[in-house]
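Below sits a lone chain in structure tokens, taken as the form predicted on its own.
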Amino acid sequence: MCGIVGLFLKNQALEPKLGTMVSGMLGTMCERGPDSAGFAVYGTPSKGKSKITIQSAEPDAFKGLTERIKKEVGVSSDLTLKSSHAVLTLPSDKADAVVTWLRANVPNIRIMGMGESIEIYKEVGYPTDVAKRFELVKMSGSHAIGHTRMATESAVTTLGAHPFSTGPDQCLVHNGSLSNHASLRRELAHDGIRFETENDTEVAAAYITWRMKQGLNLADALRGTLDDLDGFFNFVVGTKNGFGVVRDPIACKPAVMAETDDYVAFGSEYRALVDLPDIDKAHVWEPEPATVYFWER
């Protein structure tokens, strides 16, 4: 049993307060996930810029990053320090360079995400506590998506943590568990796709950037899980401009949605949602099994 939050922003006026408004979504999951928890925000692209979150359980681990990278790979960056994790901004077109040598020569040091607009926090801890922890309620963006974890299946580990991350600006969370994850991991590698964990949140993180590299929208790609992942899952996917919802075809896990002019969201349980704005003027409904629900800026 886990816990998702999902908030997608329609009205520009509401993202200063997205960070507030997910910390408290957030908080009401406690109970389905106490293990760990994390969450995704979108925030605002900088022109030719792009963000990488890394995390380290090393304190030490940043001091000198910068003066390294600008010795060792020739890219300048700056960095924003955020309790065990830290964001580093440069040149997009350097970012992939970048990534490569943080794995090659800084074993200490985990990427949590990539992108222009995305960044990830996720540690071992009671949700509430890792929200404060990375101040959730300071943040601001277009979008976010949260999760609250009980382990099941894999260790709980800060990588084991959700969101899950595999693309640049794509992350997913998910509620349930899958039963071929383990010959999909071997077809995506083969492919290219790179894993850190063993969990099989992961596997559908990949698989959906699998499909989105092979020219598929983020509608489409969730579609083909209801194909090829075997299990009971929600997902809750965003991407840089967009944010998606898909349940299994039988639909055992809970989930609820609203939408207003002004956001759409998502909720396992409806008390995720009982605190947004005009809650009470929203459309309210159970997400239909295998179905596609999709929105995009």
Given for the second form:
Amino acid sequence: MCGIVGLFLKNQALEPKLGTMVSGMLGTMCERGPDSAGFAVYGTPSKGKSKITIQSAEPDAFKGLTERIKKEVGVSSDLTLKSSHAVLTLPSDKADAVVTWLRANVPNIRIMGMGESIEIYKEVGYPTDVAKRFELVKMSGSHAIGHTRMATESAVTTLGAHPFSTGPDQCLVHNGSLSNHASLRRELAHDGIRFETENDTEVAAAYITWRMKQGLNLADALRGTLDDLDGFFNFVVGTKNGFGVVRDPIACKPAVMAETDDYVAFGSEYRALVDLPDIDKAHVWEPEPATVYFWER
Amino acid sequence: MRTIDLSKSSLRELNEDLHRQDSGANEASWEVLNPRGAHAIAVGVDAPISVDVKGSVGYYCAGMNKQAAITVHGSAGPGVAENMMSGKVIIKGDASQYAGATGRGGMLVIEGNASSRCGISMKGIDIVVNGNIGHMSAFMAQSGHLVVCGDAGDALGDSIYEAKLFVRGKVKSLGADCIEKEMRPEHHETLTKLLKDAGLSNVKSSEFKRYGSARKLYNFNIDNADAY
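Output block for the form predicted in complex with the partner chain, input the form predicted on its own:
Every chain and every other molecule in the complex is listed next, the one we just looked at coming first.
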């Protein structure tokens, strides 16, 4: 099944409550996907700085990491530890160099995502436990996307959890299954896109990154999924300042959206949205098949 | 009137209570508070009672209903009134996918819009939608009536058998073997009664077009293989 939640705030005054609101939404969707969970939170960017979210199953992996980065790459960074994840904050122009160095030199650390505002946390386990482990309720920001996974196309692993992030400040969550992911993965890999898993959803995320690298905006990249991806899907995507939704033309996977002057919200079911402020006055609708919805601020 | 507050008692208690009612039920009027999108509210009721749900519901509300009049004062999730046998279900807001699917009898009224696959495989139910319906509605519909006061989406009535479809607005496209048919006096009569029963007596049957099966795909014919 899988459960998706997403919240894009239009009203900045709500930003400190983002984590609490999304945590409540995610909790309701546990029944749709008890295997693993993950969420991406877009916080306030600090000028000239980027964040790299890293993960390791070995608690000692992060020890002395900033010192090694300073010594071997010549970059000063800060590290904030959160359970199995950590966020490295460093000058934006050095982020790519550090990512390359991490991949080559610290094999027991996995890179979950990077960008100026995105932080990504995902783990195997019951979704409410995952949210608690990473203290989602304390997080603030402009928008967030979360996912509870019922694994179908690939193994239940940390890397197989959603969201998938394949470009700076980009992430994608998916409910459904893709049938042409293997052939598309080969095509994208041929074009130099790097894959970490055998998961079908990672191909969708990478497809969007690939299209945007070709110069398409997010809305057009999302439209492209309707022609080039075969299978069932609801995709909810985040960018640095945007939030998008697309459903396949058959549209058999459930989706409900709500919009007020303060926010836009997505849930796999209406009950994920019931605690949002003024939900009784919100415009609530089911997104149309093969239609791209997109908000930016 | 019995009031059940789902913020205080469980869904299982509600449905067990409702299942205890029979044709001689003394408690004829029920109210359900705080549904908050919960699934399977008032499923399998088999008694001439009325149930008013004050808010929006999730999956499969009023499924398999017999005899009862169930009103949702909000919107309904996927599969509302699925396989209804008799009685009446009214949705004041919108309904999600496959509303009234496989229904065998009774009436489902959706005062807002219905989504895709409304009335899929309907087998005798009457469905009246005041707003629009989504794609693939009345797919493989076998009998009963689907009345749409607004517009219909793609592939209306794909592979339809003997159900009768009445649409007032635009039909985006017709599915395989579904065609527009003549509105004869008996159809005006049937439609007028359906609209009246649904509480829409100000809507005229003359504003509707009728759609149904061309009966070309009814039995397998090798000459039609491409159309299947």
